[in-house]
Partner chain sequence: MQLPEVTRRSFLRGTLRGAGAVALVPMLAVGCAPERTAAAPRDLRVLGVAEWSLLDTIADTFVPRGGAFALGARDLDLATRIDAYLANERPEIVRGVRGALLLVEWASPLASGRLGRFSALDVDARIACIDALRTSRSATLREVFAGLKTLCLFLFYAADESWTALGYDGPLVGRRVVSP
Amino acid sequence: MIAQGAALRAPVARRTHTLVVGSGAGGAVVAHALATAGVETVVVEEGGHFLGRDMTQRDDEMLPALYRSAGQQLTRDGLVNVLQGSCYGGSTVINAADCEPTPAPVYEHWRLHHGLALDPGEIAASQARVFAMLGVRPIEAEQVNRNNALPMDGARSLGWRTGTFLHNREGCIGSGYCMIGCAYDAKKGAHLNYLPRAVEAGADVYTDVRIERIVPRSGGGFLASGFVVERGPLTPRLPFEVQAERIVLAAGAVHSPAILDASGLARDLPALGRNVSLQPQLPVAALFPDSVDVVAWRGIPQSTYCSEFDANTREHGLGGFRFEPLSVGVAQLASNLGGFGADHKALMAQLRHAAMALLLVPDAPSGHLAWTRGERGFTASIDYTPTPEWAQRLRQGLRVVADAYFEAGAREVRPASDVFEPLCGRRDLARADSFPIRSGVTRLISAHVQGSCRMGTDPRGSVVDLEHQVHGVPGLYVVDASVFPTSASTHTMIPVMTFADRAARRMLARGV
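Structure block, one chain, which must be in the form predicted alone:
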């Protein structure tokens, strides 16, 4: 059963064995594994239920429908826009469909420095099951659009290592609207595989439902309470509560810890909401001569990458930097070109000749979260200050991205800043060393917030144990990107799903 909030007319009170809070990469995998094993399972999702027929390909309609805060969830100082999905299927509905696992040196770093003695064979088996369910396959050469090909041509000409992603699309027509939902159901997110199969196996899914508090019951198990909410404003419509023997929080790295905090668990979990990494990304646009038709908004948005400057080590985990071309919709592309008034209008006239990439710079955990709770649920205060070492790598990466674009024939490179003058050739590359990184003048984005409920063996420095169970609270689990001790990968869908598959199978093996 899938029950949408608008169809509910009376308060809801349910009993179940397992309540899964969140239907994205973590929650969908857990719900499917438990339901198919015969465990009574209820899934709740604060966002709405949308399939291909509902995707209008309009930014003004789909950003509010599919993204947390309509895609405008900012750090407290406004420097980083933290993007998260908020809908049936979560971020798997609005991501770029890149299927990149956690690199082996990162797992080794977690073992050495965070006590995560993870079995490589177990991880490999979980990842294989995820790949099979998603239908992961290589992106073919003919599917690489010009926006993705041009900077990679430049990178290879400079002798740098490049690659093409695996992805989970089938029957893609190259419309280019991946980031606001695929109207053709070609991108096989959790809303098209894990969740419907969980429902077929007996799971019940409620959309437009927000859980705000979890209370242990004296006789065992938990009472989870919240509201059926009005889609859009997210204001309460009806009370909603579930009595469950087990609760799995998979509400994302911003809101899973918010629920734990509101449930009074912060006092015994000093790491809750701490150790946050955002892996901020800098949009970098390039303008090519009028003879080069890029048409960046058509085709698979993100299909290639340059990994020459990755530095993944067992000592430091994910490091260095990489750049990945990304073609988004016209409105999103326009917002990253910069300029105001007549200057911006002139740039828009050249939009067919504009390309865009993201410079991804992994960070050490340095942020923390706090929350207020109001009529529309939790509002997060995301405190994050980039370290000087991170800033140095970002500036080094900007020089590299610009060099690749100039090698490919670009005439101008424009990083996302309102005060930094465009780079107009290799003679300007040294100016990248003075690129400003501060609120109000630089625009960074994050699609990979992690670490706020980090996994570890010591309750003083972590929130969940190696089974994903909250320290000191048997039966309460967290299964999303919040558990990663450091940045797991440049793309977190596969790492989250892999961990979720492992977690669910361990729950089943324990018989609880």
The other form holds:
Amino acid sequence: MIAQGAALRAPVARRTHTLVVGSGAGGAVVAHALATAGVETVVVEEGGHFLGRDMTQRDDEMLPALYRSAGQQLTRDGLVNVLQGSCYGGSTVINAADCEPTPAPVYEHWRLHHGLALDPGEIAASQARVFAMLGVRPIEAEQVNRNNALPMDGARSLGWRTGTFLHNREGCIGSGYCMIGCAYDAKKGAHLNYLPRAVEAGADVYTDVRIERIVPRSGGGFLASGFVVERGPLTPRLPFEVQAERIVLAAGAVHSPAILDASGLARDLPALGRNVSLQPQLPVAALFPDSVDVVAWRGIPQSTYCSEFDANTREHGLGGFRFEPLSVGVAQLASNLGGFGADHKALMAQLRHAAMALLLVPDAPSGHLAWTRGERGFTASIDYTPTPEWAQRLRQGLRVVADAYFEAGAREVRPASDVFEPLCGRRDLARADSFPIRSGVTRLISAHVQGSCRMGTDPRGSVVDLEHQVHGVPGLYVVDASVFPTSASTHTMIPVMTFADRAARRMLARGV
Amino acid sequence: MQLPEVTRRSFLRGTLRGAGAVALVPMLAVGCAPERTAAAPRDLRVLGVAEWSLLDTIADTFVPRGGAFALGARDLDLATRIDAYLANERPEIVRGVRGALLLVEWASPLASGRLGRFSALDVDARIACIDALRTSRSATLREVFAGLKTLCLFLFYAADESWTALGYDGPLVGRRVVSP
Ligand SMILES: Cc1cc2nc3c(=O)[nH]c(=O)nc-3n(C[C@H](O)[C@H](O)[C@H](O)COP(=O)(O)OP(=O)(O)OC[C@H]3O[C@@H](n4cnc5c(N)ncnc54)[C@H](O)[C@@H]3O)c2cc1C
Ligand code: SF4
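Next, report the structure of the form predicted together with its partner chain; the form predicted alone has already been given.
To see the whole picture, the full complex is given below, headed by that same chain.
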């Protein structure tokens, strides 16, 4: 059964064996594994229920419908726009469908520095199941649009390594709207596989329901409480309670720790909300001559990458930087281009000839979170200051992206900044070294927030153990992007799902 | 990719609390002479007439008529669209926008070395005021620029009317598309 909040007319009080909070990459996979194994499972999701038929391909309608805070969640200083999906299927509904497993050096790093002695065979089996469920396959050469091809041509001509992503699309017509929901159900997010199959197996899903607090019950198990919320403003409509033997928090890296915090568990978990990675990305636009029609908004938005500058090691995990073309809607793009007034209009008039990419720079987990709880739920305060070392890699990366664009024939390269003058040719590349990284002048985005409930063996430095169970609270689990000790991958959906598959199977194997 | 940072929450923190602007908000109603009251729609949902009028002037500075293409903010009645958008926003965000308007009205002329109110200046002086926010040393004023810019540009280019000028043919849903 899938119950949408608007259909609920009276307070809800339920019992179940397992309650899964959040229906994104982590929650959907756990719910499916448990339900198909015969475990009575309830899933609650704060966001609404949307399928292809509901997607209008309009930024102004879909961002508020599918994203946390309509896509406006920012770090405390406003420097980084922290994007998260908030709907049935979570961020898998609005992501770019790139499927990138956790690289081997990252697992090595976790084993050496965080005590994560994970069985490679078990991980490989989980990942294989995830790939099979999502139908992961290579993007075909003819699916690569000009926006993705141009800078890669430039990169290859400079002798750099490039690649084409694996993805989880089937029947894609290349409309270009992946990041505001696929109207054709061609992008196979969790709302189209794990969740409906969990429901077929007997799981009950409630959308438009927010869990705010969990209390252990004296006789064992937990009482989780929250509200059925009004879609949009997220104001409470009706009380909602579930008694469960087990709770799996999968509300994402910003909100799973918020629920633990609101449940009074922070005192015994000093690492809660700490060690947050944002893996910020810098949007970069490049203008090509009028003879080059890029038309970035059509085709698969992200299909290629340049991995020449990856520097992944067992010492620090992910490192270096990579750049990946990506196009977004015209309204989103407009606010990324520098300037205003007549100059900005002149730029927008050349949009057909503009290419866009993201420069992705993995970071050390240095951020931390705090929350306030109000009528509309949790508001997170995300404290994050990039390190000087990170800033240096970003500037180095900007030089590289610009070089690739110039090699491909661009006449101008514009990183998302309101004060940085465009780079107008190779003679300007050295200016990338002074690219300013400050709030109000630079626009960074994060699509991979991770790490606020770090996995580890020591409760003083981590929140969950290797089974995903919260230290000292048997029966309470966190299974989402929160648990990664450091950034898991340049793209985190497959890593989250792989961990979730492993976590659920471990729960089942232990008979709990 | 950058999604809309419309009415950034940082308005509230560093920007408005720091500047004490929220406390000044009531002044907006009396402090700003509504220049274009006649054009203000009757059914504003969030903003007062004076606030709408000021926002209309700001929007016209961010997206003026003419230049690379004819359409400007006033052709779309962007200030009214922003008002409608704000109706679904959290109250603290709305307060943030009000504070930002106030800072533009009073602080941006000073930042650009002028006296008086933004809404009373001529077009060139208004451009200079907005530009002074963009390059300001104050993080608060830069945030005001970034937030209002995003609010205006996002909603202007989300409107169908703006797409022809960009060569963007709009959503495909409802159209016949041929699967490869
Ligand atoms: C724009 C964007 C593009 C991306 N592109 C890619 C990509 O191409 N490839 C890739 O691998 N990764 C990508 N990612 C990242 C990837 O999708 C996420 O890392 C992954 O989905 C995170 O999984 P999760 O389970 O932690 O959280 P989510 O998938 O975000 O799910 C969490 C869910 O919990 C719900 N929730 C939160 N609080 C509560 C509460 N109190 N009660 C009930 N429900 C609650 C939320 O509404 C949300 O739906 C992208 C992310 C974004 C935002
Ligand atoms: S590009 Fe393909 S997967 Fe993305 S929205 Fe369009 S049809 Fe769907």
